[in-house]
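Just one chain is shown here, as structure tokens, and it is the form predicted on its own.
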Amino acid sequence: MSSAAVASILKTTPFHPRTSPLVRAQTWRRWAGYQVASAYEPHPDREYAAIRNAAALLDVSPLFKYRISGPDAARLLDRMVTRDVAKCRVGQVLYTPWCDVHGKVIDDGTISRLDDQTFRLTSAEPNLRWLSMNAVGLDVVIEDVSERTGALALQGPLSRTILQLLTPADLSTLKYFRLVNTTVRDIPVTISRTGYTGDLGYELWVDAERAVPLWDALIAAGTPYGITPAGIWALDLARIEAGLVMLDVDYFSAHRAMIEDQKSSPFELNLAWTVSADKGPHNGRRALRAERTAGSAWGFVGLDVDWTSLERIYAERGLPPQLPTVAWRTSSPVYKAANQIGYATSGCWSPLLKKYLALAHLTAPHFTPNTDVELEVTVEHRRKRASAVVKKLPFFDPPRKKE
């Protein structure tokens, strides 16, 4: 299908007038019903390098965004998610999953407290129906503002330097997972110190009609600092290094899983830290309390694949190791001796760490750090096993992310 045909079917983001001419390789992809770039160049190398060495500009507008307001707004969200929303202060952002009654994850996203009675919830999938079901009997207004709100992620070690040139807000005082309502070149925006790269970075939330001027201002100020528009391929490499889960890749929504084995709890996704142990009633509380006591059957971990082992299994076929240029998103079995103990869900060659990495679900007790395992690798149509070591996530966690 031609890119023109794809464009006629999919929606475009508010930044499309600027991003579209830059997609040289026409590497379009679908994200939540939108047309977005996998990469602006044929390969994501330069875009990834900008995330880790300068600053990358990513259009993340396809995220679903809900404005939740009213006297019971906090009560609704506290009933729905695993974090303690009552402790969330104005100007704070919470990352959180939310679960069904059985404690299995439906989706994950962020909650931003905009004022005493107003929140913004972001999610990977549509959640309006779920919000409405949980809001029965509550004094709350739920608005889907997804199409009215553009979102940009400015990520990388120079992101603060660039953004500070454009806003009167003192970004040196904006803490990790906090937000500020301000302007960028007189354009009203909300800036949150958040992102999906595991690096220093910010996300900017703007009315859709002001999106293009915001893009232009950031590009103009950031060009001397190496700002680079980046697509999903570069983002995928960064989020794997950061050990961040992706819906429909590393886990399935409990609402769409076909069998129980496709469902995961927050504990099984390395998200135990997001589950409040002492908050009041919320979806899945009973099941999550029981799992906290009994322990989890699965763990979500990193795999550091041994390079010498990779070289050996490729050399057996007279080949050098063949590494993917983009992250893979397929299920690959993981073994301990003769037994399969789990599966990897995504992986990549890390240009920064110079390692072959994977994210994996492993059964207890094999998810203990430093456990030796084997990852299935296909070499010339033959299934081989490469040695790997279980690692606690994240692989990459620079101090600048929170400083």
Second form
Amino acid sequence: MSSAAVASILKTTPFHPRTSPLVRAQTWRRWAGYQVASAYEPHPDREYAAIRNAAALLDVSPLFKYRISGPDAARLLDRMVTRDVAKCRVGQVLYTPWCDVHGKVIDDGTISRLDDQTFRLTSAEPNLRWLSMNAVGLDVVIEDVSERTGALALQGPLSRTILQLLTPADLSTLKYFRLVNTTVRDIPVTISRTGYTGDLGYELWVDAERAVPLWDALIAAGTPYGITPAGIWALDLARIEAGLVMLDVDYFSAHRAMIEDQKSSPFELNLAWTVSADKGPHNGRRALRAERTAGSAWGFVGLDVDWTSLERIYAERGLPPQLPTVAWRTSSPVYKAANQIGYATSGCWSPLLKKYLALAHLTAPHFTPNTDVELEVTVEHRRKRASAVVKKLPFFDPPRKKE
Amino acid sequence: MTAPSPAARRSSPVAPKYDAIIIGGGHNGLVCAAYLARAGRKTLVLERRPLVGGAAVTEQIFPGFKFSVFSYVVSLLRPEIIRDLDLPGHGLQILPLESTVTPLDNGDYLAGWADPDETRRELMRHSPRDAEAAIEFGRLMHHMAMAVKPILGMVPPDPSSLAPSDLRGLLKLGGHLRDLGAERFHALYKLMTMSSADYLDEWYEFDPLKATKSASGIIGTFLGPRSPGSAYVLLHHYMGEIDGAFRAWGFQKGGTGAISEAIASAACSLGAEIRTNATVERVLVKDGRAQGVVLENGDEIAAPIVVSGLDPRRTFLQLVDRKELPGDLAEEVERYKFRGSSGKVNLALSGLPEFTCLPGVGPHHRGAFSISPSVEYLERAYDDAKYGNFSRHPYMDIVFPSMIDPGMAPPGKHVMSIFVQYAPYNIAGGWDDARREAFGDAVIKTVARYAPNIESLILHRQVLTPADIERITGLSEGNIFQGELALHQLFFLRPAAKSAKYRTPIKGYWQCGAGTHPGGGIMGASGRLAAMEIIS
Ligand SMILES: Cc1cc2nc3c(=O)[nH]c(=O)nc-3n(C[C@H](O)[C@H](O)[C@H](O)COP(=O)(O)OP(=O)(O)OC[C@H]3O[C@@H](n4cnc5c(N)ncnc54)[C@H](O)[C@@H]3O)c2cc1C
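Right, the form predicted on its own is done; let's see the coordinates for the form predicted in complex with its partner chain.
Starting with the chain above, the whole complex follows.
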């Protein structure tokens, strides 16, 4: 037996000292080279319920985070992404994808305007090289602050009540997709009213050294309000209900795709609203303009799978419908009559809506809402088809998200 | 909740404004109204109390604390109703309730946790044999529940009838039972006839486990764990668990009243009208046909269809004149057994009680506590009731709703819901304030055996005896299921041979409460099936 320590392959987040003892069934998962909780309890039910009924606390530190500053910071981002960064005011946050020259999505994330010349960009994959390539000739400084910055998402209907107990900032005036630089107890944080759940919620950005006290303060204040640490399984259910796309699950980065078919434009990801029609030159502008005029080959939509038809195909085998308790991420064919018209990329039983939901890419014209389609389902090793109806996303969009 | 506008009254002086009137805004009445409205019938619900829900209501008995006053967990609500009425869109939100802890008399505990491995390890501590049996037992009960499930969704066919629809129903049922195979059919037969404790004896050896499992066989009945017939009630409660796969078991956000409100909201959005504080005095009957209703305040409301969501005694013996009914039916209804046996104690607490067997505050406070340390304990509790007393040491099912939905109590404070068995309706000497409080004291004293600091935490206590349940909800004799779930009162005999299938001998007069097939609990099945019969 060698006594030398074996180096861990995965990094841990600044909140690890607090999250680690809570992962009761060692259900960890990889996220961008980090180890994060899939769930703290063996099943995500209660963690998910906290997102929709109380408040869930999620460690989202593995996101890539870049600090972009200098006189040309806005120009760099504006050149890169599809939304109009010039219109982004200080204290505002934009959700946006960014494309290659052919108008195919590379990644998506948020841009926070911290002050006139300083932005924070988040992304699912590393983008330092792409940022630097786009910055040629511009007066900007790009810093990768991923490891220096801890990030927590506090999501759910009671998130504001809890956070307001801890911060002098007036959260009742902090609008959806706005941020404020403030403190929690005496810890300097940026609070943005953002998240990946489609619910009322906030994300907190903190120096890694102050991460643990921030966690402790939130847990202490939130306990009487049912604050619940939640992992990625719970988040995945919520984001499907909210119809939010996930890189590597619902689409592939144009930088990583092996073949053209694996790429998607923003229009094909239900992100038409993020493509500015009137902003200046930016990556993919020509292709995107052409696609806007000509229409897209694909659409990204929701599927509401008909329960009765599921029951029928399971009953043929003497079983009640059997669905996983966590979201699935295996591509499943979607049919219309004899033809395959697309594929579903992720899906779940929605504990809230009491529906079996999926996110799907469908070819034109089948992505029109209320189109009847069929989803392939494997029942006892046999391929079956369940009826489903095309729905506009999101499935769930409570008024409290923006109120 | 909407009063008829004067304009609407004026515009049709002769023709009745409503196609159907539902008496009673219990959850079944509301479900029935929603389905009738969905089929385009102009439907009016008349509820006696200021709020809808019947035995499924949430009220602030003490300022800042919300109580699911009577029923407190949901497990049986039919998934097709949730879908058809889009109840999630109207506020249905069921939160998970995960564990059951049974404190034992030796200071230890028995727990069933959410995770199967954790539960098995826990059972192994007490009986390795039972830990294995539990898996097989679970599978068998799953099959039993699957076998009974279609029956819950069907209008019971009458075996003595030669009508094609009845024959078709019987054939379908016969085929269904034949498909079960001999082994499962025998298991079903046993479940239908045995006592829950005897049935569980065939499976388990650890007594507190048998006690805790058999407890669901006595809920709402005047049976002990060793009384034949209690095994069926066990199955009735197990029904919810197969739908557990679809995650519909747990605690409604805002308490069970929020379920009633969700159904009411769905009904209203489909065009139904609901009037509260509207007590129906009697049903108007002319030439053997229902014509409408008369309210307590003298108002008459006409409709060709009148549906009672009340229990059979009120439906037949209170709302209509006996002379409208065939004599034998009235007698049968008189014999129909209620015998309420359950009480409820609701507490507002300044903090959480600590259980000696599992010190501190922990995840177990988010689940149920079952006071069922042994089968003998339960049987003795029943003995007290048999002879006209409340149980000195009752069976109790305890939950802390505020631990599941923080909105139920002010931050840091809690509500505690204690379902208690037995408290017989026919208590010796009759229920009065002194006996009610003595019953409440017995409950708290028994809880204190396991959680000694309970008494110091109580800010407010609400004690409900079967007499109180009857007075407030109208449930005769306080029976929580609108009549016992006994075999002779089920299926085509619920509530009576001549009045199953939601009909009555009076044309246009129907029933839709839990006193009809398939019976009690927050299920909605009676309301839905009644509506489908009325529409067809
Ligand atoms: C203490 C207790 C605990 C329970 N716990 C659970 C549980 O945890 N889970 C579960 O699933 N089930 C539980 N149950 C059972 C369940 O609540 C009932 O079986 C079910 O709610 C019955 O519903 P219903 O609509 O058929 O009838 P009811 O709820 O009885 O509705 C009848 C309605 O009619 C109204 N009414 C009466 N007379 C008149 C009149 N003359 N005019 C107009 N309106 C009138 C009443 O006010 C009432 O609203 C419990 C019941 C009780 C009492």
